[in-house]
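Next comes just one chain, in C-alpha cells: the form predicted alone.
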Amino acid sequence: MEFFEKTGKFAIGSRLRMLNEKISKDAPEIYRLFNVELQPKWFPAFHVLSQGEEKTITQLAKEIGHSHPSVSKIITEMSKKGLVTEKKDEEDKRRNIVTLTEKGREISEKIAFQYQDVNATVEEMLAQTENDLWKALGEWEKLLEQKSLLERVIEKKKERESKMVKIVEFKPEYKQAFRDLNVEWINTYFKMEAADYKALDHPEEYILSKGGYIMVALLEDVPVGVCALIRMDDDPDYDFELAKMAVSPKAQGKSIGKLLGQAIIEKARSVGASKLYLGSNSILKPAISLYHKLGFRMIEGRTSPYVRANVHMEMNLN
C-alpha cells in the first residue's frame, strides 16, 4: 500500500495487523463453508488436542504459545459447545486434563478437507510471490525469541544518543560539574567521606597536579558525566585508580558510563599505564557489570580509604 511505502519499515506492526485483519475476517466464513463448528481463535488448542493426546491447560498454553488464562478461557468456551471435556489429573488433583469429546473428534475428521484446501490455497499464493512469507515469519519469530523488538529498539536508541555525547578532558569550567555530579551520585547510595571532599573540592590539587586525569562527558555541551584517573604512586602494583565516575540521572540510558570508561582507559594506555585499580560496592550491580565489560576483574585482599568500597577490581592494559 502507498501509505506503508511512505512510512517505511518502522510501521511493520501496523502492516502486519492489517494483513492479519484481512486474513482473519475470512476465517469464520471458511469454517462455515466447510460446515465446521469452530471459532478461529479455538484452532490452535483444537488442533493440538486433535492429535489424540490428553493435555493439561499448562501444556496446551506452552505448546501453542498462549497465556494460561487465555487457554483456560478457550477451553471453557469449547467445553460449553461440547467439543472438549475436562477431568482431574489422577496424580495431581490440582490439574485438569483436557481431551476432545466424541463431537470434537467428529469435527477433527470433517475439518481435514478444510485443512487440505486452505493449505493448497496458501501454497499457491506463496508461489505467486517473490519472497517466501512463511519462511520469513519463522525467521522473524526466531529473532524475536532471541531478543524482543523493544530490547532492539532500546539498543538503537542508546546507539544514536551515544553519538551525541562528546568526551573531553577536564577544564576549570567543569570543576563545579565534577563536584556536583559526584556528590549527587554518592549521596544517592552512600555518604560523603573525607577523601571525597578532598578530591571533589580540589581536583587540581589532589588529582591533576599529581599526574592524574579527569574526563568529562558533554551532551549538547552540558556536562552530564565525569570520570577520573588518580595516580597511585603509593602502590607499586598499580599506575592509576579509576575513580569518581558519575553520570547525571537525567542522562542515564545513553551509554555514557561506557563511553567514559572506554575514554579513561584509552587515556591510561596513551600515557603508558600498565595496570588499573578501582573500588566499588556490591550493591552497584549495573556499575560492576559495566566494569566487567570494560575488562576489569575481581580481586581479593585489597583495602581502600573509602568505607563504602567492599568490591575491588583490576585491569591489565598490556
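Numbering follows the first chain given and starts at 1. Note that the structure is predicted; figures quoted are calculated from it, not measured. In this text, rigid core is short for the largest set of C-alphas that superpose within 1.5 Å between two forms. Compared with the form predicted together with a further copy of the same chain:
Interdomain rotation between the two forms (smaller rigid part relative to larger, C-alpha based, rounded to whole degrees) is 13°.
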Given for the second form:
Number of protein chains: 2
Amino acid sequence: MEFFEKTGKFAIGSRLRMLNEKISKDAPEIYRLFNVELQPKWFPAFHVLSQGEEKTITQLAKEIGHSHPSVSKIITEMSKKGLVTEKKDEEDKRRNIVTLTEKGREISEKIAFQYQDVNATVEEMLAQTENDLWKALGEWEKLLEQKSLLERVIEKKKERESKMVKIVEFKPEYKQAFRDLNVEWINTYFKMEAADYKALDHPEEYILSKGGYIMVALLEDVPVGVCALIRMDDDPDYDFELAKMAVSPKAQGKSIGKLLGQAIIEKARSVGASKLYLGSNSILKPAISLYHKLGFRMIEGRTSPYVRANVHMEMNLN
Amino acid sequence: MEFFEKTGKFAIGSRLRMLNEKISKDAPEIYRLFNVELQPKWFPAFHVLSQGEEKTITQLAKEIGHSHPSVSKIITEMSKKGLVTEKKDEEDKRRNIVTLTEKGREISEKIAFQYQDVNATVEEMLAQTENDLWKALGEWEKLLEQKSLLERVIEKKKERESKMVKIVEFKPEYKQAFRDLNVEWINTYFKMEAADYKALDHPEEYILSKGGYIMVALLEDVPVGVCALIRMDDDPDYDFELAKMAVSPKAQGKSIGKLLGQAIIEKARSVGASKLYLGSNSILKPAISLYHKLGFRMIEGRTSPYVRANVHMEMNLN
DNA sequence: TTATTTTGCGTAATCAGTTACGTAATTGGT
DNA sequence: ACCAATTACGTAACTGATTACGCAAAATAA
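Alongside the form predicted alone that was just displayed, please also present the structure of the form predicted together with a further copy of the same chain.
The complete assembly is shown below, putting the previous chain first.
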C-alpha cells in the first residue's frame, strides 16, 4: 500500500488491520481446501480444547485472549455442529464445562496436515523477508504490555511541549502576568490575604529589591507560569522562601511547574543559597507532590504569615 | 500472548488482529488528548483530503484501500460534522466530489502536532525493537501481492503430498487397480473400446510380455494412479506409446499425473527408447497441458486404434 | 448467619468494516 | 444512433469482534 508510505507511522493501526484482512480472507478457502469443517474464528478455542483438557468458557477466553461473550458464542456454534459438548459443573453450577466430542477429536486429527502446511508456508514467507514479522509482533506485544501507546504518546507530547517552554528572569512587562496568574489560582482555592497584595502588586519593592528573584515561564512568548524566591530575613535557618508559584490552567500538563521549580532552585543555588523554605496547603496534592519531586521534605512546627499555609517544607541545596 | 507461542505461525491472523485491537483502543483517547474532533476511522480519508485536492468517493476508496461503501459512510459522517462538503460533479452526475471545509482545514492544522507526536512515539518504539514491524508489514504486503497466502498454501500442500506418493513398477497385486482406475475415467468421458478391454484385462499378456512397462503411484501403499508404456511394433518411428494413464479423482491435486509421467519417461529413457507417441482427446485440456509440460509436442496426421484419440503427440528423448 | 461483593456466563446492543444489490449515468461497440 | 456493458455510489444485510448489562451462584465480610 502506497498510502502507508505517504501517511507514515501514524497509520500503523490501519496497516495492521489491512494485512490481517488480506490474510483472513483466504482462511475459509484454506479450511475448505483441507476439507476441515471448521470456521476460522473457531480455531483458537478449538485448538486449546484439542490439547485434551476440558475448559470453562472463561478459562478459554483468558487463554485465547478473547472476551468471554465471544467464546460463549463460538462454543454454542461448535456445539450445534457437534464438535464440543457443554455441561454444567456439579460443584460450581455457574460454570459451563466444554469438551471436544469424538467428532471434534477426529477433526483435530484431520487438521494436523493443514496446520503443518500453513505453518510451513508462513515460515517460508518469514524466511523470505528481512524483517521478521512474527518476532516483531511479539516485541510489540511486550512493549505495549509495559506501557500503552496512549501513555507513550502523552509522554512524547509533554516532552515536545516542555521543549517549547522557555524559563526567563522577571522583566517589568511580566508584572501584570505575575499578578494575574497568582490571583487566579489563589481565588479558586482560598481568599487573597494582605501579604498577597503586597507582594503581587509591588514585586519590585517587596521581592526583587530585597534580593529576591522571580522567574517566568513563556510559551510562545506568552507568560504562562511564574515563581518567586523571596529573601527570608526573619529566619536565619533559611535563605529564601519559594513562593508565588502559579501556572495558567490553559497550559497545564506541560510540566511547566516542574521546569519553573527546577529553574528557580538552580537560581537559588547559583546565588549561594543553602536552604529553602516553602509553605503550602494539604489540599493542593499535585503541588505538594511536585515539591517532593523537586527535593523538598516536610517539616513540622513552623508558622507562616499566610493563613492558608498548613504544610511546611524545606530543602537543602548542598 | 503466550497463546501464540504455543499455537505457532498458524495463528498469525489472530495475532495481527489482537495487536491492532490494543493499538486502536487507545486511538480515540489520543484524539481527545489533542482536542481533535475526529474519529480515528475518519483519518485515512481525512488525510488524503487534507493534501488539498478534491476527490470522489471511489478515488478516496482506492487511495486508502477501503471499500467504497465504507468511504461513503465516513464521508456522510464527516459531512454531518461540517468537516467536508459533498457536491455532484457537473460533467459526470454520478460522481460525488468531496472537499475539506474551512473547519476541516482548521482541524487538519490542529492535527499536525498529534500526527508528529504519534509518529515520533511509533518511531521510538520501532527503534526499541530488533525486528522492524513497519518494514516487516511492508514486506508482507509485497509478498502477498505477488502470491496470495492461499496459493502458497496450495503449493505447500502439493509439495508435501507429492512427497508421500511413491512411484513403483507394476506387480500382479496392482492388476485390479490398473483396470479399475482406467475404466473409471474412460467411462466418465467416453465409452470403453475393444482395445481397452484387451490391455486392461490382460496387461501381462498385451503390455508387459511384449516389452512394455506399467508404473503405479502409491499413496500410503494404496494405488491411486497408473500409467503404461506400450511397445509400438507397427510404427518404426516410435519405440513406445504412453497410454493408460489414470489417476483416482480422490487423489487429484497432488501432481500424481506429473510424477507418473516423469517416472515413465525416465523408464523409457533408461531402456534406450528415443521417441514416444501418445494419443488423447481435445476435450481433456488438463491432460494435454500435462503432456506439454512433460515435453510432448503436437503432431498432425496420424491415426490411432482408439476412436477417442483426436489429438496426437510425440516426444524425443535425446 | 446474613448481607455484600465477586465471579461465570448468557443476551443485547454496538462497531467498523465487509459483500450483495439496485439504480442512474456514462461509455463503447456495431 | 442505439443497445449493452461498465462505472459511481448509496442502501441493506452480514460478520466477527467488542462493551454493557443482568441474573444467579459462590465467596467473603460483618
